[in-house]
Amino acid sequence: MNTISSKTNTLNTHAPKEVRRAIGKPSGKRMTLPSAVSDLLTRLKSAGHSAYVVGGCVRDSLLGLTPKDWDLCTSALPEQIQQVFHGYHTVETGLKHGTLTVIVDHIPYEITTFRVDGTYTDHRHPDSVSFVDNIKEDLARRDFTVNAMAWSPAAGLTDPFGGQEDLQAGVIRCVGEPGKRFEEDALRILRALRFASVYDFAIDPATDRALRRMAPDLSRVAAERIRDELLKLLCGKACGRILRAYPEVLAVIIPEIGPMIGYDQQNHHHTWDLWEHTVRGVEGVPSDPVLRLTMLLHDTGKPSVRTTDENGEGHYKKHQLVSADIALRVAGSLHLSNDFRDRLVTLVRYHDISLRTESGGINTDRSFLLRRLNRFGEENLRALFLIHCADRIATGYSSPEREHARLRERIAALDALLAEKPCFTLKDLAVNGHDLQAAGLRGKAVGEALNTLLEAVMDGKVENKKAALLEYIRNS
């Protein structure tokens, strides 16, 4: 009988140490299951069928982590599935393909018959599935070791395909031949760098090889998966590892990314060229979608906008627009929200925008912050602190050290200033637009004096009081 142990001896030394860490102590029978996942368990059981916890979370478990899902496999037939939780409230998200989910508690479980999968036509469902009762051929179809483990109180873990020495080694491999994988689902490409950036994990050879030959495949994978693990991805610990190692895969999904691969800057600011430059810029910001996908966009204009001088210096100006327009295109390629589109497409413009005064120093002037809090809003005006800043250090031109204390300092500004509760968007003055008409004015001269008065006011001209903005109101 499998249990959930440890192979000491099969540890690699380049797998992270929290990893081994995590699986390094053996843990006998025991996993930590949710009681509502114990107790569909122990229904299943109890109806005369075998059934186990699979896939992610037990993969997740076995690295100490709190998994997200737990999805339950079970020799029960669909029907039987549905009889042995009627009066449950459920779900028939792919009965035809053996998976109904049960709800509990407001929380979902799927719960699937072990099954075999058919021809994948479509590369993405198989065209039919066949259901069986061993649950070492329904891991068989899964896509990696670290994916294709079941476990369960009774039987402990299930292990057919090596995951768990996988999960030692920090190898992500994919079961069986990594072609068929790739051909079945090429999104399991993407997906097998997506999990080599989240956990630090290394591809396996013939992994590796197989999802480089394939990766023009993945043009023909829906928009929504694609940007699922893309971002995923790329807010992985070992984004940049990946980033580096597979540019030419990311650039099937983005084509853009191409021309940057291995380009001279020929720019006496920069030390690297521009796809390390990029690489590190997307390093050096907080691991949220946004940020990290503004820093892998925010110099793609580039190669298309240069001009060399008489020195042989490169130069990219109005490079922020071109790379503007290919954000748009790549946030329509993706499918992102309406709200995620805006808020890329503004800081991959505006990622250069001076934040200095004119002598170069960091600019904490009340005047200046409030223009910029007026024109991007707080989240886009912090955010871009934050791009700045990686920005500059990816450079090689400028030191982490001064570059992160003039963060500090900008952040301070900011911080300070907002708590004293500003005015600098039309709705924070102290009068409107009724008050203006009672005031005499009629028509553009409305908002004319509307945005006067905020201008007067974030230039510290007149208080945001009443009575001053319509005193100044008048003498204008």
Second form
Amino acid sequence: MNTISSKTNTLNTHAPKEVRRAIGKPSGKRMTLPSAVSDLLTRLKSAGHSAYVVGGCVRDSLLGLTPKDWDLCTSALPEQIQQVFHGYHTVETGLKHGTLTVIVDHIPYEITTFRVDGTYTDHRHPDSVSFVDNIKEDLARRDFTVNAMAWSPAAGLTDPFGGQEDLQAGVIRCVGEPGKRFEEDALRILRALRFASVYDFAIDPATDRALRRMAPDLSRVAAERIRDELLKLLCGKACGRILRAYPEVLAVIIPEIGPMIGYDQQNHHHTWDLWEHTVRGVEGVPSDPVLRLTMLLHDTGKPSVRTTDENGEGHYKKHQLVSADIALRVAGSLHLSNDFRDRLVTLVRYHDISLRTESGGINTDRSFLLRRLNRFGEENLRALFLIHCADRIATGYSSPEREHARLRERIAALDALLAEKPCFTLKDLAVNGHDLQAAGLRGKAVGEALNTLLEAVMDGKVENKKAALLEYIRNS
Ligand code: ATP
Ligand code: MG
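What would the structure be for the form predicted together with adenosine-5'-triphosphate, rather than the form predicted on its own?
Let's see the whole complex now, leading with the same chain.
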């Protein structure tokens, strides 16, 4: 890392006193650029172009966070950027929009010509872009003030819309007129919620009003763009607050959320309405996209299966099947990967599967745990432990202390069991189909015998050793 620390280059020299305090944490004191980024800026500059780091990396640096990636913008036109980086490993996928990706030490850096965007008729890409020669125009096309800052060693911070102040105050505010900006690109509606969730920021009142009004336009935005923002929103530290405040916006993306808002479950095991239960469930699992989306969808099936008994108590039999169908549809509509979809549907479908043996033991039953491992695999079983815990706490009926103690107990038992490298799948068995054929079994009997042996091993009836298994099958 190469710290640019000459006096004019440090952010603090440009910041008013109170801002200086806010960004005065050690990591936020000055802009620390990776050396590759410094080199890229220097090369552009030496060729006579102005060049800045811009957007998310400036925002995150000012917050004292490590940027995920570094984007550059420059006065150089695309073909000039290509000339400057002739001989570098480059990717030209965004060149029409002014972006050349330069790869240094396997890390991609996007370098984009200063530009203004045309309209987004298809709600996916701007119809046209025009290149401009100054940074301020480029910053004006960006979505929020906190994302509309640029920094260069020569010029220091360029912040024409008060991004630094909004960062300090913790506010998401559109650059320019919010209604117009959301009309240009409705994805910004979800991005506002995403940034508010990730950084625990407030949303400026005018931006808030416009995004609520324009929310229906989100239905026209490309699935992949929605997916990426929604998952980041769900994993944000203030996700619960945002879900509580904007359920109607999310219901544009997932219509099944609509009936859950304020839905009285009329069930004595539940303290809160269905949406509040859902939000607590989401907050209660670790910040992982699969777990968070599972909790968002786990009870979506409830309103459509509800029955009411003679005491007025609501029942939701088989809601998990309906929720799993909804999860499958949502996975399709968000273009989730097959692996994500399969995990999501399984976890929603089995979110309330019993984690106790019939006799009521929680974890200690080895054969029960092995059977669960066989059915779900380690990753999903661990996920089910977490989901189960969060779901129960979110009823308000069981105490967090009790559920966390149970969770710890379950995890410890599973860890101890897995440390023994136990057999819980057919491929762990010390015999295979050939061995059973050699022992005289044929056709369907081979598969049946393998399953019988696996169950016997998981139940501790026979050791997972070849001779013992063949002996067992001969006698059964
Ligand atoms: P992250 O750290 O999650 O990558 P980011 O702010 O870098 O956040 P990106 O989607 O990578 O977000 O976008 C980079 C920059 O491009 C943003 O900071 C913002 O300036 C601008 N930008 C991105 N999407 C839009 C949009 N839909 N409308 C206007 N400006 C946008
Ligand atoms: Mg980024």
